[in-house]
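Okay, so here's just one chain, in C-alpha cells, the form predicted together with the partner chain.
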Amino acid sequence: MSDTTVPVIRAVPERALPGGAAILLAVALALAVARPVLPELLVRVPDWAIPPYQDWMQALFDFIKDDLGLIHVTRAISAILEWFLDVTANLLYGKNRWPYLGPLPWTAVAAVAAVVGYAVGRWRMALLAGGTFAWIALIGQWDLAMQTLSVIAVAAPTAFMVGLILGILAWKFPRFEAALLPILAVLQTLPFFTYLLPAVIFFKVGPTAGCVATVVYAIPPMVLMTALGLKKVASEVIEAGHMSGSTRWQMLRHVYLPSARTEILVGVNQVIMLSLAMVVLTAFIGMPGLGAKLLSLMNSLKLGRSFEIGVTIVLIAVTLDRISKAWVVKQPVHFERGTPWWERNRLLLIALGAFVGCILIAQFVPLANEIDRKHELSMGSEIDTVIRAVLANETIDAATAWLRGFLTVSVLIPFRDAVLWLPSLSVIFILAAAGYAVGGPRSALLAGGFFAIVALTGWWDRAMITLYTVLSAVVIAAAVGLPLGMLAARRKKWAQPVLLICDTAQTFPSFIYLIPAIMLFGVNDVSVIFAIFIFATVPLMRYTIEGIRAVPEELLEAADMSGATRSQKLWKVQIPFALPTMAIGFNQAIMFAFFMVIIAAFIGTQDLGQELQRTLAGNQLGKNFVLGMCVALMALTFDHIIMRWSATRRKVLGV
C-alpha cells in the first residue's frame, strides 16, 4: 500500500443495524402497538409505585444544610462575597457601600475600556468597547448594565479561581478527574433553575445567590480548559524545566501554566461569556440588572425597550467575547534595548490619565458623570411604535397568524399528542435500541436507564412535553440550519461571514432570543418553539460549514478527477466526510434546546420547566432537584448517544 497523506474514506461493512438495536426496537414498536390492550402499569409508572425521591432529596439536603452545618459554611463565603460585590457595585453604580467612592463617571469607564481594547485589538477593538459603554451609558441603562457587570466583575474572577485550582488537581490526580468528569456533565446539563434555588437557599437571597449560580454555572469549561492544556505542554518544555532544576511549585508556576496560556486564556472567554449568560437569567431569582429589566419589560409586551436592552446585552456579550479572544492570540512583542519605562508602559499611563481625566472632568461636566433621564437617548416608545405598526401590517400578521396556526394545529399538537400518547416503556426501549446501535449494551443500558429514571420520577407527562419541544424545534432548526449551512459552505466568500455570524450570535445570552420570538408570535408554544429554533440553527450552521469546509482538497479533486457532479460531490464525499462534525453541531443544538426550553417557562409551557420555575417560589429543594436531574437525564441521553456515533464515525473515516 502506498504511503498517502490523504485521509481516505475506507470501506467498512455497514452492518445493517446491530440485532440488539433491532430487538430493542422491535420491542418498542410492539408496546406502542399494543398500547391500547397495555394494562396501565406498562404505560405510565402508577402514583404507587413512585419512590419518594424528593422527599428522600428534601430529606437529604436537610440533613446537609443543618446537621452537617453546611449553610454556616455556604454563609460564611456569601459574607465574603457580599462584601466583594458591595465593592464593584459601589464603584459601578454607586451602591452606599465601602468603600464609598463610586459611582465612577460613564466617561471614565468607557475611556478605560477603550484603552483595554486598544491594548489587545488596536482601534477596532478601542472603537467597540469603548462604543459600547457610551452607548450603555446614552441610552440610559448605566445603572442596570452596572448592577448586571458589578456582579460579573466578582463572579468572573472567582469561577476562573475555582476552575484553574480544580483544573490542576484534575490533571495531577487522575482519579479526581475521573471523580469529577461526570459531576462537571451534569453541570453542563443541568437546567439553570437548579443553580438558582441552592444559590438562594444556602447563600443569600440578591446578589450574592446570582453570583454564586453564576459561578458554579461559569466553572465547567474553564477546569476542563485547564486540564487540556496542562496535559498539552510539550516534553520537551517540561525537560528543560527539570533539567533547569525546578521544584514542583516551580515547574507549576513557570513551566507548566504559561504553557497552558492559550488554553487557560480560552477558559476564560468561555466563564466569562457563560458568566454574562448566567448573570442576565438571574432576573428570575429577582436579581436586579438588565436581566430583570428585561424581564419585566417582555412580560408586559414593552418592545421597543425590550429591543434596546437586547441591543446593550449582545453588545456587552461582543465586546466582552472579542476582547477575550484577542487577548487569547495576543503575544507578547520585544521592545528595543533602551526603551524607558514611560514607553514600556504607555498604554497603562495612558488608561491611568484617561481615568483621571475623566474622573475631574466629571466635577465640572455633569453629562460626564451621569446621564439623566432629560438627555438619554432611549426611542424606547418610538421603536414601539415602529414594530407594532410593522406587525401589524396585514401581510406579516396575516402570515405569522398563519404560522403560528399551521404549526400548532397540523405540527405541534399531534407530535406532542402522539409523543404523550406512547406507553414510557415503549419510549424508553426506543431510546435503548438507539443506544445499541452507537455503542452496543452499555450504551444500550445507559440511555435506556436515563430515561427510565425519569419515568420513576412520576413527571414522565411533562418530561414528554420538554422533549417534544426540543426535538420539534431541532428538527425545524436542522431543516433550516442544514441546507443554509451547505450552501454557505460551497465558496470561501460565503463560508466566512456566515461563520462569523454563527460565532457572534452564539456569544448572546439565551435569553435575547427570546425577544424576537415575543416579538413576532406573542406569548405562547410557538413563539417558545421559534426561540429554540433560532439558537439552536447557530450551532447546526455553523458545524455544517466547518464539516463541510474541513474536507481535504485532495478528496475533493480526487472526486472531480473521477467526473462527479457538484451534487454527487455534495452528497458521496462532503457530507458523510462532515457527518460526525455536523453530529456534534447537531448535538449543541439539542443541548442549547434543552436549556432554551426551560428559560421559556416564564412564556407559560407545561413542561418541566415551569414546574421548576415554581419551585423558585419556595424552598422544595428536594422538589427542584429531581426536576431538574429529568432534564439533565435526558439531556445526557441525547448526549451521549451522538458524541458516541460521531466519534465512532469518526474512526471509520480516518480523522
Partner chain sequence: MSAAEPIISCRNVWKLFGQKPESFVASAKGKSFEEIRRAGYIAAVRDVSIEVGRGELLVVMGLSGSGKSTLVRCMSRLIDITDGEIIVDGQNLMSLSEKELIGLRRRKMGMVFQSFGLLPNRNVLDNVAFPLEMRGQDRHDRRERALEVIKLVGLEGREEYFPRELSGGQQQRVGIARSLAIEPDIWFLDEPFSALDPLIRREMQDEFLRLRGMLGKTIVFITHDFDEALRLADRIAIMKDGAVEQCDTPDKIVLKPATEYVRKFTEDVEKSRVVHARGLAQPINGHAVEGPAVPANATVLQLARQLVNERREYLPVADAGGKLVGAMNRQEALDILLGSA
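Mind giving me the form predicted alone, seeing as the form predicted together with the partner chain was just shown?
All you get below is the one chain by itself.
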C-alpha cells in the first residue's frame, strides 16, 4: 500500500526582515536609545521650522470663499436645500412652511413603514418597522425623531444621486477614477469635525449645514459600489445589449444599471446608515433632533433619558439597515403582460389606503394623531434610579474603581508617556520600517512620509496622544475579540448569533458607545478607551469568524486525515488561511478607533479631537483642515500597511 500525500496547508514560512526594513528599524531603535543626549532638533521639530500650514490653508479658504465668490454659490445651494428641508420638516413634525400639510399622524407613518417592511421582508420586517415608529411615539420622542429623519429624507437621496453620477463617471473614464479614488480615501478617513466647520461657514447653521455635511460624508461608498457594480457586469450581458441595437443611454439604463443592482443597493444601504450616523453627530453644529437631545442629556449626566434616546436611535438604525439589506436581497417581481394595474401595485394601494385611513382616524381620535405627555411611556427617571442603584453597588463600584485605577496607573499612563517620550524621528522610522517590510521602498516612503507631515504640522504631541488612545483600545479589543471570534467560528451554533450581534452593533450610531463608558467609569481616559474598545471589537470578531469559516472543507478534511488535533487544525490550518481576512478586521478596528477617538473628545481628552472640537467655536478653517489631515494621514498609514500585508499574504496562499 503506497503512502498518500495529504495537502495540509502550513503557515507561510516567516522570512527574515528585509535589509532595508532592518536598517530603518535599527535607526529607530538607536534614536530611541540616544534620546537623552539627542539635540532638541532630532526629538521634535522646533517651532521655527514648522511651516505655517494653518495660515496657508486659511488664506486659501478665504480666497475661495470671498475672492472667488464660492460663498454666493453655496448660499444659493443652501436656499434650495432649505426649501426641501422645510417640506420634509413640515410633513414630519409640523414646521410652519409650505406645503402646510403637516404634521402627519404618527399612526400614518407607522402604518406605511409596516407595509414597506412587509414588501421587502414579510411579517417580521413589518413588525420591526411598524413597532419602531410606535415605540418612538409612545416613548415621547416623536418630534425629535422626525427632526432627525426630515434631514435624512433629503440628505440620503441627494448623496445617492451624486454618488451614482460620480460612480458612473468613474466607471466610464479611468482617468477620472484615478483622480477621484485618493479624494474618496481621504474623505473616508477625515474625522467628522472636519466636515462640520466648512458646512457651517459655507452654509447656514442648523439643518442645512447638517444636511450638507451628511451628504459629503455619505457619498464615498455610493461612488465606490456603483463603479464596482458596473465593472462586474458580465460580457455576455453587454454583448446581448449591443446585439439588440441599444443606444449608449439605453445600454446604461436597461443593461448596466439593472445588472449592477445588487452593488448599487449595497451602496444605498451604506448611504442610509452613514446619513443616520452623521445627522446625529451634527448636533455639534446646532442640528436639532435626537443627536442634540442626547448631547444635552449626556452633558447633564441624565443617563436614564440618554439611554431611552439611545435605544430609539438604535431601533431606527436597525430598522433602516434591515429594510435596505432586505431590499438588496429581494429580486424584482415580474408580471405577465396584461396583468391589471391594481394587481401589479397591490402593496402600494394597501400603503395608500392605510395612510389615508390613519389620517381620517386621527381626526377623531387624538391619540392616533399625537401622544401627549400624559400618555407617554417614558421611564427615564426610573432608569436613572436603577442605574444609580447598580453603580452604587459596592461590588460593582469596587470592580470598576479597581479596573480604572489599574488601567490608568499600570497601563495607560506608562504607555502614553513612552509614546510621548519617543523622538518623532524614531516613530517615523518605525513606521517606515513596517512599510518597507510589507511593500518595499515605496511603502516605506509613504508610511514614513505621512507621519513626517504630521510632525511638520506642529501637532505631534497631540497626534501621539491620539495614537496612544487608538492603539490601547485596539490591543484590548484584539485580546477580547479574537478569542471570542475563534470560539464562535469553531462552533456553528454560536457563529450565526454572534454574527447577528456584530451586524446589529455595527448599525449603532457611535455616540451610543459613550453611554456605558460614562456610566461605568465616569469622565476620564478609561472611559474613552472603553468606548473605543466596544466599537473596535465588532470588526475583529466578525472578520475572524468570516476568515475561519471560509477555510475550504478539503483542507479541513485533509487535516483530519493526517491525524491533526482540533488545536493543531486551528493553528496550522484555519488561522494561517484566515489571517488575510483577519487583517481586514484589524484594519477596520483601527479605522473605527480613529473615528471614535474624535467623538470621545466630548468626554474630554487632550488629543487632536479636542482641538478639532474647539475649532467649531470660530472661523478657523485652516487649523480645522490641518488637524483633520493629521488624523487622516495616521489612519491612511495603518490602512496602507495592513492592507498591503493582507494582499501579499493572499497572493502567497493563492486566494
